[in-house]
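As structure tokens, one chain now follows by itself in the form predicted on its own.
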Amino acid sequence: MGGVRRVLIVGGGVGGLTAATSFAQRGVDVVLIERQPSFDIPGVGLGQPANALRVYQSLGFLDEILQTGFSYDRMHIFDASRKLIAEHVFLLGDETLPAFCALSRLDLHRILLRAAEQAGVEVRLGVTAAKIQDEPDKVSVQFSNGESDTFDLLAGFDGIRSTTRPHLVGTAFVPRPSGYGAWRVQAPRPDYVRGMEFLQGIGSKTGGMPLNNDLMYVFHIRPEAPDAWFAEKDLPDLFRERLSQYGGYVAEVSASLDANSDIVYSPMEPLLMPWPWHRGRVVIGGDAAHTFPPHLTQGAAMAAEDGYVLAREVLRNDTPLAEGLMRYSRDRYARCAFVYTFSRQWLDDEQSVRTAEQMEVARAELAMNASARIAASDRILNSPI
């Protein structure tokens, strides 16, 4: 196993629960730390394609995840009344797997906390690391708890915000404010919503996307000043302002917006590091890596690939870890920047619709094109990491 036999996975999101269970099913002794002092996973839903799917396919709980969420192969774009300008069928899965599956955030979590303990994964909550001490056959880690330990390798996957990235870089490379927000809303999803929704409006979009039976979320991305800060008892009042031009059930939604509503409100700060990942020890991935807009659904998807390759890559016939971790950096740079690029992309071109002219214009765009650029993305994504 390239002399690594013990793991540090700081962060418990879906990249480092990834990573740490595809090291620990490999005989690799792992402790998972993760700051927050309980899962209470804020957030509303995540759309798994089937490159994610195919990851927990490996790892051995993907039918739990497909008995759990939601099961789809297609998504339509329409405009602000829900008129129909583009359906495209996805060209991602197989005979075993679906193009899609959505389920809430809290859900995939628990089925991932699941899957790394039963790997034997060590879980310690409310702890992060205070100091890292990178050495030649070892990382030296003191907690902030008091405690200090030692490992052949430290996996930071602690996000945007992440603690262990600077490690690496300082602050030479940080996420930027990008000049729109996303806002988020679980709300009953009727019969018909039965895939991932976009609808095109005139200096905004919005969609929705189903998580189960009975449970859809709505979502909505337009510009935002880059400090943007809501009180929380303001957020109906502001969520409903946005949502004014759109029919449907986005308009029944923005109706039902109140004080009990779960609204998530983000600022979108894109970031991709440039590679390698990695410095002696010490590698990162997931959102301490790259951070995307959500137009391709990739976010959770791109961590959960990281965590796996960087397990298979380090523990690869016994290759020399400064080799495996550059083989992982190499491959996975490749592939995010072609994500964040593409994404990056859509978010600039629908976000530059401001009038009803332009709407036009988009409308005869998106009819002809939609579902051939999605179609180019997913060959690439379907194809095998």
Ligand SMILES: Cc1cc2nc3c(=O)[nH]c(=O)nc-3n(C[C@H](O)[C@H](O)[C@H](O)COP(=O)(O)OP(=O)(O)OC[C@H]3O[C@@H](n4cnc5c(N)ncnc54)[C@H](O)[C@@H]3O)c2cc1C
Given for the second form:
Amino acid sequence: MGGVRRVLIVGGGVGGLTAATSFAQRGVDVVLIERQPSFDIPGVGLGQPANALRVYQSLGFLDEILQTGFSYDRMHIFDASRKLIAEHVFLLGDETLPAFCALSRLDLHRILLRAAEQAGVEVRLGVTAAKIQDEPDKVSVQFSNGESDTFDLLAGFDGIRSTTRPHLVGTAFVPRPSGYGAWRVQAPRPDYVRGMEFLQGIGSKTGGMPLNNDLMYVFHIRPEAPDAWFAEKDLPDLFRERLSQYGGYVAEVSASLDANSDIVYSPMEPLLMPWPWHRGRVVIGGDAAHTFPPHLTQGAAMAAEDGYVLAREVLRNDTPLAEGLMRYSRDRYARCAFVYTFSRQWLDDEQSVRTAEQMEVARAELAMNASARIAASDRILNSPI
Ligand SMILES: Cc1cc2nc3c(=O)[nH]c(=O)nc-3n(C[C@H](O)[C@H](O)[C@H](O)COP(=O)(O)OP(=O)(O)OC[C@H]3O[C@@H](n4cnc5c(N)ncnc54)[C@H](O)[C@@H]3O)c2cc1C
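Now show me the form predicted together with the named molecule; what you just gave was the form predicted on its own.
First the chain shown before, then all remaining chains and molecules of the complex.
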């Protein structure tokens, strides 16, 4: 297994926890450090497509995910008044897997953390890697609590503001503002919302995703100043203003927003690190290596795939570490570059609908081609990793 017996994972998100479980289940001694003193998961949801579910199936906790979340097999594209434009039945999944299962981030995190602990991962909270020294036969780490240790490999799954990434490329590659932002809130699920929905508006897009029998999550994507910052007390009014053109359940959710609504705003800062995603014994994955516009709902899914493929390639029989890491980088870069390109283009296309005339052009185009376009993506993403 390339001499890898002991691994440090930096970051306890979807990517880090999946990587940790994947290594530990294959007999590696794994320490996972997480900067937060306790896990603090924002209360919005995640759609997990079949390619992510396949990873969870391989690691043995798919059933728990399916029992907790809401499975669906199609998406609809509407206009802002929720008049149907197109339906797409996903070509994802197989006889053992639904196309999608969506669940709250908190529920997914609980399941991933339990799986990591059951596999024997040692989780240390409130700790970061203060100093990383990459040497030919080991990587030495000084932790923020003053302790130090050595590992055969350090895998940084430490998110969009990764402090591991600079060990590979300095500050040359950082997420850059796209000029768009995403607003999100949880809301009660009307019975008729049974799959992913996009509502194409003029100058923005909104949508919904079921999370379980009772809850859904409403999102809204629009141009925002690159340095936009909003005070928490202003979020309900600002979100309501932004949703004013939308009808159907979006209008109801909008009317219900108040100081108790758990509204989350995030700027969109896409990033695709050129490969290789490693240097010596330090490697990155998940949002540390790539962040996408959320259109294909593949960010956490790609992070989970990264974690799984990293362990598999590094531990392949008799493979020198450098070769395993290169295979990981090559395969993951190609797949993530597809998600990055497809979702960026979708973002740009939808956000360029700025007038009523452009909306009519988009309506006709989406009715004619949207399903075929998403089917092409499904075929790629449903292929084995
Ligand atoms: C609006 C929106 C909607 C989305 N919807 C979906 C969706 O439906 N489906 C989907 O698959 N993805 C979705 N995503 C993407 C998804 O949220 C991310 O891609 C995913 O969470 C990335 O996981 P990660 O483990 O790489 O990073 P993170 O989840 O960011 O985890 C990184 C962890 O590392 C910790 N950390 C950071 N620095 C350090 C350090 N120095 N030392 C120790 N720990 C550290 C952090 O505290 C954090 O816990 C969406 C994203 C957005 C913005």
